[in-house]
Structures are given as C-alpha cells and as structure tokens.
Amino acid sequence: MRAILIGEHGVQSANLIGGEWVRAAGGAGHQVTNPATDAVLAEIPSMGADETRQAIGSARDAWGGWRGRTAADRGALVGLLAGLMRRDADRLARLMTAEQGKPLAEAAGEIEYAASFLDWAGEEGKRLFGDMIPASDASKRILVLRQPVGVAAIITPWNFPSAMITRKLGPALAAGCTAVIKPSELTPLSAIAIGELAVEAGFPPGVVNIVTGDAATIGDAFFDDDRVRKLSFTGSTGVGQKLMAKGAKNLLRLSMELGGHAPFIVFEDADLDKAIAAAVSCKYRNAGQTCICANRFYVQDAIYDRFMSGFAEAVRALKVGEGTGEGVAIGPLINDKAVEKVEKHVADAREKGGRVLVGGERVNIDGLADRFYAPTLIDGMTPEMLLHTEETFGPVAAVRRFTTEDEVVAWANDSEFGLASYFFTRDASRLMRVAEALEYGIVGANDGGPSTAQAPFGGVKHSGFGREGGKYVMDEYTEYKYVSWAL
C-alpha cells in the first residue's frame, strides 16, 4: 500500500512500518484540518501501543544492516533523500502551507533547510574517527571507537514540521541508526511525504518509520520499549519534564529542544536599519509561531523612539492572510488555543500599563477561520506582564527602554529559559562582552536568523540540553566504546 497524501477533497493516509504503508488498527484515525480554512486534508491513522512496538521492531531488525554498511553508503542515501526533497519543493511547500498555514514562501525556505540537514549529517557520518591513545603499558594499545546508539525514537512539533525531523533524522542515520518517528497530529503530512521519499531513495525497509496518532500513547510505547536507545524530542518545557522522568526507567538517552523566550537587544551604537528588519524577520516568521523568535524587546534610552517608529511602520506592513496569498507575510495561528494565549497576553499587557501601537486584535477574513491575529507591537512592557515572562508563540512584540548595558544582560538574562537571544550593536568590545554573558545556548550578534545545519542548536537551563547540526549532533547518535589490548 502506497500512502496517499492530500487530495481536492481530503483523503486517507497511512503511516510508514517495516517498509510497508500500514493504517491503525481497526481503522482508528484522525481528521487533519487546514487551520486557515478549516478544510479536511486528509485521514491520518490513529497508532496505538502495538503498532508503536511493531515499529520499534522493525527498526530494531533494520539496525543490524544498517549500521554494517559503510558511512559513505548511508551518507548516499541520506543525501539522495535531501535531492529528493529539493526536486518536490513545490509540492512538500504547499503541502505544510495547507496543514500548518505558514505562508509559502517561508515553506519553501524551510524544505531547503530541511534538506540542508540532511547534506551536511550525511557528509559528517563520514568523519565519525574514533581515537588511538598511547598507553601506559608498552604491551598494551587503547582504542576508542565510536558507534550507533540503536534504535533512535524521533518526536517533532508542529511548527516546522519537516526541518525538525531531517535535523534529528539525518545525523541519526548517517550514524547507524534507524529511526521511529513520532510527528505532530497537527502536522502529519509533511513527515509522511518524507516517509514516501524516503522509500523512494531506497533506505532498507525498517529504517525509517513513522508512526500517528496520540502523542502519549506512543510516547509511553517508547519509554516502556529498551529496544529504544535514544530519543530526541524538540516541545514544551512541561512536557520536556514529564518526560524525563519516564526515561528514567530504561536510562534513555535524551536530547531535549524545549521552550524558549528570547530577548532582543538594541544598543544605542546599533545600526538602526539592520536592527528593525532582524526585529521584523525574527519576530513575526511563520506569526511568531518559532522557538527562538524574539520575544522581550530592550532598546536603548537614546535610540528608544527612532526605532519604535521605524519598528511600527515595518510592522504595519505586514500583511496578513492565507499563506498562499500573494505578498502574505503573516498566515493563521495554528489552532484556537493559540490564539486565545495571544489574546490573553495582549489584554495583560493592556491592563497593566502597555500601550498597543499596532494590531491587538484579531483580523477578519471572509470566507476563512477566525484564527488570524494582527501584527502587534506593545509599547511600554513591565517585569509583571505575562508577555515578559511567558513565552507568547504569536505575532507579538513588546518593547521596554534600558539605560545601562550591565542592567539590560541582567533582564535579559532573568528567566528560566535559554535557548535564544539577540543583540545589536557596533561596538566590538561591547559584542564579545555580552555574547558571553548572555546566558543562553545561542546568541545572534547583529544576526536575527542564526540557524544553519553547520551550527549547534539547542539550549540551556530549561530550554533543554543536547545539540543538533553541525559535528556535534553526532555526538547525540553514537556511543564511545573503549578497547583495552593487550598485545
């Protein structure tokens, strides 16, 4: 059985085992809806426990000939899949535009960065060394070698929902390992269509598996299976936690991308017109539905008005409307939820002294969900709002003036999070200053967009531990074994 993907009118779907397209037990499923119009996409099955262990086993088979081949045998194919996914462009883009509401454009940038993943894990398989250490003992030699963890449990998000899986999927393979993975029931079709390229590069049946449906009934198949030797899980910070604590019972390895609520300076040494289209671009890409996307703004007492004005007209500009619209630069909140969140934080900040400069409510479109928030911009935000102090996850920004660089890192640095931050400025003295004191896992430095493949991404306090991209990611997959021989 092949899966079939989207159609005029919503159609079935199925989900990637052993090789094989395989539907839910008794028929289970569950309705994907485009957040924009309310359509019905497609039928996803609704997996359970034992279709999760069927996957788990079928890649536990696949393992051993997977990690027998060469690293220059899975790099190919690893590189094949990203080939693949850059010939469908087109079609993988409008695929996640209709079942996350992103507009196009940021969809095709993000199945280019979804590939890039996979380029560079499948050239980085290929630099896996291991270590000769000289010995203590002239009859002895010490070898240090590097392999696959095993079975890799994969479990992605909603928000990007083919980038998350390739940075996790790529070096997961190119390491040795196969793969079970776990994508959001908002946004399932971009992880099956990867599944079908993935069939058609030719990776081994069991090597990729993808399994839907409820996130805790195959969560706890994959901490309740030992034949699952690692997992990696990018999501909240709450749902990080709990589940921690479930891989204490088989000591899983675990990496975890969790929330995030990222500060954006601007020193009054900045370049004005470089720090309002980072604010722009870093703040409102895919409506502000990101986990680095800056949230607190911190602008310098001297500056303060220029960039609020400069700030407000970029803003005002935006436009907003389904993602396949022509020029539409903010589409819908992904489910109703969401937009209940912004609009509780918006109504805080009002009542709490902010003043709204632009947007604050929802916009009307004829003949579309009610799920579109207007660019906003809040002047005046306090340490009380909840704006600065929880993570927002829409199209809202909210700017407070500083005075002094030591004062601003301290507010920058006061939370709980640490996965991102941003900050402006051209003097080089100041820059390394407060790149090392910002304590987070990623700085932008005049940068409003540092993720790359080459790089490591991941936080710090509870915005998770782990890397993914570039060399270290690695790491993340396979296991040190250390030989001691004897001559």
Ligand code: ADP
The other form holds:
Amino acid sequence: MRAILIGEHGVQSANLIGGEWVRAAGGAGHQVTNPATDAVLAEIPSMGADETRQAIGSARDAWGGWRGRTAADRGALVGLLAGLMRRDADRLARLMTAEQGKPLAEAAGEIEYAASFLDWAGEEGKRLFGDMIPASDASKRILVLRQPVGVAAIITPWNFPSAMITRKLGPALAAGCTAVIKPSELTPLSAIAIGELAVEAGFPPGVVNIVTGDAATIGDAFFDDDRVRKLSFTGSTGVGQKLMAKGAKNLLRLSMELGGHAPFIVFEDADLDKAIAAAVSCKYRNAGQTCICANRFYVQDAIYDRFMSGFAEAVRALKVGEGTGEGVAIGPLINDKAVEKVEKHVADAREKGGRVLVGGERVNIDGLADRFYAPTLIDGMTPEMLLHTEETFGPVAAVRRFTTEDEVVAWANDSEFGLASYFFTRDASRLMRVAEALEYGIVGANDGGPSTAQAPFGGVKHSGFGREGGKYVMDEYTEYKYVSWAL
Ligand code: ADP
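Please supply the coordinates for the form predicted in complex with adenosine-5'-diphosphate, as a counterpart to the form predicted alone shown previously.
In what comes next, the whole complex appears, and the chain from above leads the way.
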C-alpha cells in the first residue's frame, strides 16, 4: 500500500497502530501539501479518539514484553532504526523537503542528526544504572531501581519533522517505554516513514505507533487515558501551557520544549568572521523557523559597522528558492500564516524606526507558491518592536548597538523565554562570566550551532522544562523506585 504521490519517495498513506497500517474509520483524511508548490503530496488519515485509544492500548499491551527485554536488545533495535534512516537518507531528505520546504542539504543534515539521537539513546539505555545505598539501620539495605514510565505520548512540530521525533522516541524506547507519536499535521510523512523503518527494523507490534489527525482530538484522547504515563511535547509556548493544564488530570509526567527568543551578542573582541558566519547559519537555517535561532542581535559599538557590512554582504548572498534547487539556502515558509507574521513584524519594525538593509519583502518565483520571504537584515532594533519580544519564525535578523557588558547581559535576559543564547568573545574571563550570567538553558559561546545528541537540550522560563539528549534525557522516561530491604 504505497499510495502516496511523491514518486519513488512515497510512504504509506496510513497510520501505524499495533503493527498494522490502518486508515481512519469512514476513510476520514486530510491532505499534505508541498509549501513551495502547493502540490498535494498525500492524503493521510484523520484519526479520532477511538483510534487514538486503540493506539494507546496497543502500546500498553506491548509494554510488558518490551520492558522485559534486555537494554542491549532494545538498544540494538534502536540502533538498527538509525542505520535504516541512514541507508534511506536521500529518500527521507527528499520527503522532508517536499512536505516541509527546507533546502535538501539541510534535510539531509536533519536525517543524520535524527539518526544520531537514536544511536546515542540506544547506547545510553545500557547505562541506566541503579544504586545501592548504605541504610541508617544496619539490618537494612536500600536498593534504587530505574524503571520505564510506561506508554509515552510524543507530540512534535513541523520545523524538524524527523529529529524532533527521534530525540524523544529513541530514549523512550531505549528506556523500555512504548510510544504513540502524533506528528504535526503539516509534516506527517516524515513520521510515517520512520514508522515504516521501525517495522522493517523489527520492533514488536505496538511498541511504535503513529496517529495523525486533528491535534486537539488526539491530544485530548492522550490526556483522558490513564494508560498514558508520559507526554513529551515540542511546540509553541501557548500550546504547551494548554497541554500542561490538561496533563494535571492524570498527573502526567511532562517534558516541554517550547518557544525561544535567542539573543546573539557580538563583543568587540570577537573573531568577526566567525561571528558573522555563525550569525548567518544560526539565523537563516530553515528560513529562521527554529526555536533556537537567533532573534535579537546585539553588537558592540567599536565593531558595529564592520559587523553590519560583513553580515549584510553574507545575507545578500543567500539564494531563495524551492528546497530542491541547486545552491538554495532559503526555502519557503511553512504556510501563509507564517509569511503574514513575518510581514507584520517587518512592517512594525519599519514603523518604529528600523532600517531595512537587506530584503524586507516577499520573493516571487515563477511557478511557485507565494510563500518565499527574502532574507532580511534590519538595523536599529528597539525593545518596542514586535520582533524584539515575539518569535518571528522567519528569515529576519534585527540588530541593536550596545556599549557595556552589563548592559547587554541585562538586555539579553530581559525575555520571558530562556531556550538558546549566543555570544562571541575572545576574552576567556568574559566567556565564563557571560555564560554563567545568561538565563538560558543553552549557551553557544563562540558557537552558532550548539545542538547535538550528547548535550542536554532544553530551556528555562517560558521555554519549558525537561532535557533532551545526553545522559540526562533518560530521566525523562524513567522513574526511580527504591526497595528497602530488611535482612
Ligand atoms: P508550531 O506550529 O509552532 O510547531 P504548535 O504548538 O502549534 O507549534 O504545534 C506543535 C504540535 O502540537 C503539533 O503537532 C500540533 O499539531 C500539536 N498541537 C497543537 N494544538 C494541540 C492540542 N490542543 N492538543 C494536542 N496537540 C496539539
């Protein structure tokens, strides 16, 4: 059943429940389209509460057998899934570019990045050590066990359609949990493709389930079902807050990776070439649609003009086009609403005195959808501008001049968000001082690309809680239990 209309890159147009590829009752479905061309890629199921409960039931039934396997067995399967993703990297990257829009090279990079989370988690599952604690009573021993929480619900966004799944699925499976994945309605095909590879890898039926459809219907079915013991969510802060309130009902364990508003600080002693290259990749990757991309640039007086001219030159060189095009750096935005938000932020910045040095408008490309926005650079950012407080989620950099370290650290921290932050300096003392002072979960110190499977990705404040990656992620999917053992 390879019914999807993207040539040889097709995947199932069905959902994975209990090891079977199933369609929605009554054939309900919704279309997935290419944001660059509006071409219909597939019609996939719109599952309701019943099917979601069925998926939860399958995951619950599979849990006993799955948790009973050795960590080495589970890790081997998780690693095998990583290997299959690498084997099919080209196909998966094309699929991702088709449904999400990002340049093909970035999509291929994401497939490798996604596989790296599986590799890491598969290994880390073997190191879920417990403890033996000396007790205060000589006739007792205290044994600490780490056990999987149970069925994990996984809700993911469209901006990283594969990596946001594997970053959660890998550790969940490695720890001995089973999973029900609800991908974004905008990018479900990458998720279904991972499901197909999970079947090929040989995961037992019910260990990995995928349901697509109306977000609130599926979400509410998760919250109403006490067989779900964990929700890991990546998405907007507003939705995260709603889900957290709903999770109260069953005291659901939560991981929340929410929005960000990253400051990017360039001190006068920075390596300017390095800072400019990082500013470009950090801001314009995925057309600015990443939760850790730089949102506010602060550049010190003495190097302001030099930085701006180098930055502007680099931004002008970025090619806009369909993600499959040669040398394209900026693909389409995900949908019309996204373009309208960027337009609103740029218009607001202009009204409030911002000077548009590069871009500042849509780019019309013959035969393609009207969803491309020129990489944009704005000078003279002020705290009153919308782009200074809200996530723009588009290819727009806005820059403000600063004078002192204390001033810029205070500005950087003046945000409700606390996910990623960046700064550039060659002064070792300043490096440690500023890294410690920034109220963010992630600090890129002379580094515009800090994400990696080894490190504990996550935020503070309105950017959420919980950590994904590294040894720390296993805490998200395990419970501590102690056995007080009287001799
Ligand atoms: P973004 O669109 O910026 O990625 P969202 O927070 O809107 O962020 O979406 C992230 C994920 O959350 C998507 O999979 C979306 O379908 C899902 N989602 C949105 N609203 C709900 C909801 N009420 N219940 C469950 N999931 C939701």
